[in-house]
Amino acid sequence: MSADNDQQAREQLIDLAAQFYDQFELGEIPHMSVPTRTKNNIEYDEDKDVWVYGDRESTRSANSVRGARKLLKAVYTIEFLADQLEEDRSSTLRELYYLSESWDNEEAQFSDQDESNGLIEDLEIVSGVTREDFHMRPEESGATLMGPLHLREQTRRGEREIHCQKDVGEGGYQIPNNPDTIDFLDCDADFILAVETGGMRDRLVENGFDDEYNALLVHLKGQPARATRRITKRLHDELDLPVTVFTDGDPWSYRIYGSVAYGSIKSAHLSEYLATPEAQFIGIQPADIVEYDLPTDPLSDSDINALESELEDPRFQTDYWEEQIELQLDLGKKSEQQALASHGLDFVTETYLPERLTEMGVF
């Protein structure tokens, strides 16, 4: 990220603790207003083509001692960030937590990480700023890439090129914490095929799968981080290439597609910017189930639960999702990925992913 983004960052937080100060000036009292963020608030943007959030809001406001706090570790949080970004600086959001032991009032530390993760949540709504640019990051992902794909990334220690095949080793390109400070060079990939788990995305890579059909291979490494997501709308977007993602048959990894595909709720300010709403789901699906006859296990009462709380998510109201929830709900079954060595540890990259990408066009 150039020192020009950092400074113009760091004005937009400061700008933000700045409206606290204008607020007490015009005897008000401070508040800050963020989007609700749950499913009933999010609303298809027909223009953006991505899920955002409705006009349903919460209040953080300072009439209440509990209000009070919350806007207190907002104007510290601030602070924070905005050294950090002055020094060319980064933290993870573990780190933040902790660090927050050290400040000098009580009241501003956090009581746990996911209320430190939450403030830098509604920091990004409200500053328009993302939490990449804050030069915050998650504790290490380990998601990978792997395919015929140059780039160039900017390091600490300078710039790099790396071929995505012939540069590393079977583990693949380690994907950064900001995918924008990456260049892509030259690509000869046909499609991107997102794959949840490790042992598959290993199956396919011992299998020659990303040589033979020209893909680029992205391990989700189950539900995908930010940075897994954003490369991959990168991808999409500037290169041209289709986006598939392959996952378990259950409804949890029917939201990794979702999250891929659709964007979260708790990040809907950011579907612009991370969903790619062109992704199709390739499996396993329902409906593989009973094609290829798989190993199944019984669902559980909570798949049970999810599969049908995914009925009522907008998100999942197509054509095609309903029927499959549908079908599953009828079959009271789930499969794995893994099931498809039932048929062969080839099966999968001669038989299952050529059909699937045929039917779907890809090819």
Given for the second form:
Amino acid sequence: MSADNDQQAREQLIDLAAQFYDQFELGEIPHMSVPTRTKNNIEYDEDKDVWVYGDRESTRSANSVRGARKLLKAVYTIEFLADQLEEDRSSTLRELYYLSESWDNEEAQFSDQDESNGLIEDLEIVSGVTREDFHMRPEESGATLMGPLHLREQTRRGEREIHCQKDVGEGGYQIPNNPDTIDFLDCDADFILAVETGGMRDRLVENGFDDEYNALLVHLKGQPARATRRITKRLHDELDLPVTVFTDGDPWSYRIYGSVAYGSIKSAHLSEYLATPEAQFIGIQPADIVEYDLPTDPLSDSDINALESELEDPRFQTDYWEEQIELQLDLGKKSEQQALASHGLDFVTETYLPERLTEMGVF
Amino acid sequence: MTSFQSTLGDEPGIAEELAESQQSISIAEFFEKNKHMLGFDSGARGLVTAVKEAVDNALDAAEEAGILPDIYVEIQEAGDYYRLIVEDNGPGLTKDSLPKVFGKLLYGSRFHAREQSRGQQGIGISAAVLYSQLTSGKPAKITSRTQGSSEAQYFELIVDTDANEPEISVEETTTWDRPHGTRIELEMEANMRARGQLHDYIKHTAVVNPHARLELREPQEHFKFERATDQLPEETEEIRPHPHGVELGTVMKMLAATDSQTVSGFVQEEFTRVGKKTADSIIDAFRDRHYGREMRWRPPTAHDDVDLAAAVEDATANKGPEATTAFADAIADAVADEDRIAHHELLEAVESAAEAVEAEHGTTFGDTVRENAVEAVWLALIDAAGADDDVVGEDGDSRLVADLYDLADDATSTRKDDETIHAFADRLAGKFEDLEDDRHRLTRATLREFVDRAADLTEEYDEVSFGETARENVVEAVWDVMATVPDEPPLVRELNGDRDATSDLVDAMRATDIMAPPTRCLSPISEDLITAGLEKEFDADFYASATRDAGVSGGDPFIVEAGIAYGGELPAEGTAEVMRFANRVPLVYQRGACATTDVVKTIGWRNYGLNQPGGSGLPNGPVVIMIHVASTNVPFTSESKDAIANVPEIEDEIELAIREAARELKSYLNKRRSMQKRRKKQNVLGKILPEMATKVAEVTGREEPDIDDAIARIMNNVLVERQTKANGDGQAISVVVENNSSTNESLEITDIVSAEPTNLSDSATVVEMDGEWFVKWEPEVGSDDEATLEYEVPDDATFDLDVKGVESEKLTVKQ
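Right, the form predicted on its own is done; let's see the coordinates for the form predicted together with its partner chain.
First the chain shown before, then all remaining chains and molecules of the complex.
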């Protein structure tokens, strides 16, 4: 959050505009190339152990009316971001979308928020600057954290030292939008347990799981925000904590694990910065459905499609996942985390998690 | 009638009495009562028809004399009546022929001619005279001056309907200011309710007769249609009838009249497109019909146990053993060489064998010996030699059965079992054996009877079906192997009066493939003149035309032409206007009954980029579709000649002609659409890119960039740019053409310079005019390529670039 950093980000953006300028001057058609953001264009980076974009590029070119509009919007957005950095302000993605309504040029206004979100992603990739460094926030802030961790956060109102068990309420510590403003002071946790649903997180807190097992509970809140993934990555890298992920037993939840461990398709350019390839999947595994005789729901058509598309997703092409996904397709069933309650409210903390974590070698 | 019958005895005079009241009716009287058949069914229509007949006549007359037509039509109100005046600059009519042309129905020069002309029957103008005298009681007033004569003839006449002859009331000489021509004045009961049709008729006439000048003056309006060309339509030539288009009666008349002796000479002399080869084909076809063909049987094979040589030797007596053997062997070998052999072919083989052996052995083989040999071999071939069970095939059948079995088996479907085919072949062979003429000569009709009979018996006794297709196939197969006989066809005088033989000849002519009739008897308008005519009368954006090659229908050649005009000032609302023409005459009435309209409606106009509600019917939009059918005999649905009949050959050609023109329309519309799209894109980008450039300049804090080159690239445009460089006292100029499009472009560039240019590139030329220098340069620039024009001028020169050859939407000029 240094002024230097801001200045650098701003220069990168202006360089991008200068690139368009030079293209005009050379009589070239203004254009901008970005990697294609589809699952067909992500590949495994062996050095960094994460999934990154491949060589396929999409070109946004002023050759067509659509392309020209896109570039015009890009230039307007660049101006806005540069101004924002200069004034040390920040805004949310949604604010950017509404803000475009105030631009003098109707052609430059966004027609929906997907368009403005996509454009910000384009600019991140092309300029090599992250959204956070543009001072762009998502609407919902990061999720929460609970466990034996003592940290210091730089806030706009000064530094705060917080213990994530003792200084917080039942809700836990709120992960800030840019977790790089945090310094870790002291940590007694043995591992990180990232939990998909709020209900399960509350169950673990109520049962005192964090206390009993020295676990750092990270609430993913569905698809984890970048801040959540970033802090997980930092906790793993800097404090050497093993990361485990506990979700529902359905294809959508496997993707949540995937984005923690391997990075998401839309932010593959940031995988190195967000993904924790060492993260392990606890469950619910399709195998658990059989082993623990869990109550189930049948797979819907879209579940089956999602599973089949995961079989083709390069991120899931491991023996473990192929076996689990094929087993689930055979079973034709899925289970939620809460289904464990069919064996009693303490079953998850007293039986399931200890058994799975031992199996996985976490303790 | 029974009542008459019963009283016949009492009143013997009844038949005579009835006969008294029966009399012949003159054609004039007939049409007097049936005016509608000629298009005079109402006052409104009568006037249009009268104008039409008079103008058609006038155009024909002028064109025939090689004069560019100049026609004046005037309609005046005359008390309760209307007065119609039509003047032309034709060659005029002689004193003798004039009254008949106007005062006698069915008098004309064209009815018998196979040549394209507007009028055909010689009814039209005299019918107008008749109509005028019937409704107003006044005679027609006709003035005519022939070329070179100092005075004009003036007649007043009516049609004597009883006699169908002109009745002249006034005949005098007069003066007339036209050097030659004809003027007719008719008074008739009429009204102007059909003004629309009248105007259409005149306007449409002007479209298809771009060489004619027309003027129409009616009580309320006055139109003039000037010439678009000085080129007269090509003169047409009369042609002889085409063999495919004549009827039996006509041929009988022609046979009686011809000077030719032989049929071959007759068909070559009297018909078009018949030469020696075609005549031979016709005669062969005639022989097949008149004499029939002879069946050709397979010669015996080795295992057939038929010894032809032995048969010949048996039949030949007293010729010495060596010569006899040679004769017999020669015949047997000749027969064995053939796949199949007919009686007359055998005859020839025996003749040549006899002559060969005569030459070698010096023995004479007389007619009797030859006949005996032929008979012996033929009977052996058709298994009729000696006692019935002497010579039979392996399975006890005659050779004919085996032969016919193979033919029938090949010709019928595989589903029929062998038994059936065999039974059928056996019966068919029986029919051949029963033939009185043991040469096995029969016509196709007789063959068909045989097959039918054999098939019927087979159906009856073997309880299987032997259908129409199977029978026809068998007839076809057998007829195919049969041979045309060499008999001489009868001479013309023998044919003359022989109805049946003549009928065979007509059939033969129809069955022979003959080249389509020549088209010099037709005078199509031509594609260029159709376009010129449309351009003259319709202010449109686009014109297309198509002239098809000639086709034939019923022996009459015909040509179909089509034209399309689109856009411009044509009304965008409502359906397309369809203009119909036959032999350059506009068809005004009965649009719905016309083959042309039917065809236009069946075409899927959406494929050609026009709006067509429901996908059929007339298209909507600013379109004029014109169709011209030229023929020596246009098939009309009625005598009033308002609609072309639905003749398939003509309809097909109409469709092809329209589609040909419509394809051009389609590519025009596509191009226009893509230009529109390009314009739209250019408009949007023309707004966005400068804004983007401004923003980029703002963000980067630089001057606004120059974006013309980028825009030219984006639009795939052709960019013409002048670059100026100081060069000593003067400046060096280069004009650069950059082609960003995907096609080659040919440009015509003119740079108008105020001072004399020097060191000009080789490819350019310069012309001085009034102190300005026109630098002309016509480069061809390939896709993604560049070309440069260079020259030098003094410092103070000014320039003006003018670029042609590229659509303005695709062009960016910077100077």
